[in-house]
Amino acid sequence: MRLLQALRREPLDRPPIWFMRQAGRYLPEYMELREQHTFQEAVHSPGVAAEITLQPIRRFNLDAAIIFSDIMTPLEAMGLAVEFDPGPKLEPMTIQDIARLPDFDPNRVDFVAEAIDKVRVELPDGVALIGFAGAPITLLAYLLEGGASKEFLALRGALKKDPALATEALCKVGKAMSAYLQLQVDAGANTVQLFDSWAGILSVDDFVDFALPAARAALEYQTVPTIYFAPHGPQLLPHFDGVGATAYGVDWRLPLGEAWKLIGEEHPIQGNLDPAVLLTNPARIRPAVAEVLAEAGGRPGHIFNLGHGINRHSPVENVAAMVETVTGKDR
């Protein structure tokens, strides 16, 4: 599989390509299916989740599928209820409550494993399947706030008010995410990605003291290659290798070559086309893709991706132009 070859830093004639949120709202077939199912219904139905996972693979010449789910899904296996309206909503918790959550129960999210099993049956040869989870510090941010926030002051305050208790809570969540990732691997995922969506709001010291060891704990015992992605934090890049992942995703804020140098050129790197480029037209998309490829310079270990999830308003023909520029061919 081309993605796994890149994760081993093997020389390739072109980098593998997949992109974040590739199974989702920019596809008309996804929207048609969602007219029949709520988001939670789709996630909890293995057949529907598998179908959504496969939709972009049928359209584009991609090298990986990522299972359709959400980073909040494994919290159900810790006894928590999450709603989407449209973003995640849950009852705000204290740091003490989080530290004392029940242990992860894999039986409560067995629908994710079933979806992976169904995808594996239909996935073309050579296309990898990616499992994923939210990183502990990102999930802690949501648990303390009860949803999204611009500043996540509850998280940042908790880290400073009682560092020992915050570490205990992160250990609880990190252990759960490790088990959840392994559940996906056991079901057939070829690699897993840890999304640390809100690590970038932290100072470097708080990242190193809290987010980094928690992410490392979630990844260190995985039996497949791992990818760590923390956007919005170029100040954190020199510290990424402490996470211990196989590869690191980067957003568009720095040129790929510069970001790669900060992380360490011995690591595979994933990225980093600005998703806004896909809102333009193929004439602008092709040179922008070529610029990212030029930054990679043909070095082994590059995985082409967006610098964040695809915007739902991206025209399908623009996505096709991006994929064709990387692969040299259409589906």
Ligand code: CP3
Given for the second form:
Amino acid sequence: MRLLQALRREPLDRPPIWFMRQAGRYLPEYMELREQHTFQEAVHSPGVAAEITLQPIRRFNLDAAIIFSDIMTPLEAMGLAVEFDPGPKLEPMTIQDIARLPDFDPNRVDFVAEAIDKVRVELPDGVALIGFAGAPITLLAYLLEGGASKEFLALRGALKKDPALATEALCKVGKAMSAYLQLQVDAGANTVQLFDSWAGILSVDDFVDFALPAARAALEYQTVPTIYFAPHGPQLLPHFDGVGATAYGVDWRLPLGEAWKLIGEEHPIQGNLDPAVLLTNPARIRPAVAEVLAEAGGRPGHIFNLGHGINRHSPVENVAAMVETVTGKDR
Ligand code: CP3
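For comparison with the form predicted on its own, kindly provide the form predicted in complex with this ligand.
Okay, now the whole complex, with that chain kicking things off.
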């Protein structure tokens, strides 16, 4: 599998490509299924989740599928109820409540393993399946706020107020995500990605003291290659290495070559086309993709991706132009 080869830094004639949120609202066939199912129904129905996972694979020449689910899904296995509108909404919790959550019960998320099982049967040879989880500090941010926030002051406040209790809560969530990733690997995921969407709001010190050890704990016992993705925080790149992942995903803020130097060129890197480029047209997209490829310079260990999830208003023909620029016409 091309993705796994890149994760081993084997030389390749072109980098593998997949992109974050590749199963989602920019695809008319996804919107069609969403007319019949709410987001949560789709996530909880293995047949529907598998179908949505496969939709972008049928349409484009991609090297990986990512299981259709959400970073909030495994919190159900700790007894929490999450709603989506369209982002996650839940009752805000205190740091004490989080530290005392029940342990992760894999039986409560067996629908994810079942969906992975169904995807595996239909996935073309050579296409890898990616499992994923949210990183502990990102999940802590959502749990404390009860949803999205601009500044995540509740999180930053909790780290300052009682560092020991914050660490306890992070350990609880980290252990759960480790088990959740393991469940996906056991079901057939070839690699797993940890999404640390909000680590970038932290100071370098708070990242190193809190986010990093928690992310490391979620990844350290995995038996497949791992990818750690943290956008919006170029100040963190020189510290990524401490997470102990196989590869690191970066956003578009720095040119890929520069980001790669800061992370360390011995690690594979994933990224980093600005998703905004997909809102333009193929004539602009092709050179922008070529620029990312030129930054990677054909070096082994580059995985082509967007710098963050695709925007829902991206025209499908623009996505096709991006994929074709990376792959040529054939798989
Ligand atoms: O990448 C994929 O195709 C796999 C599926 C996936 C989803 N969410 C589906 C989804 C993945 C990997 C995620 C990760 C996720 N979810 C993250 C980390 C990545 C990132 O964006 O930083 C985060 C922070 C979430 C939380 C979340 N879930 C948000 C903020 C939203 C609203 C998104 C929006 O764009 O408005 C969701 C809902 C969600 N998760 C949707 C999808 C396809 C939209 C749901 C819909 O159909 O209404």
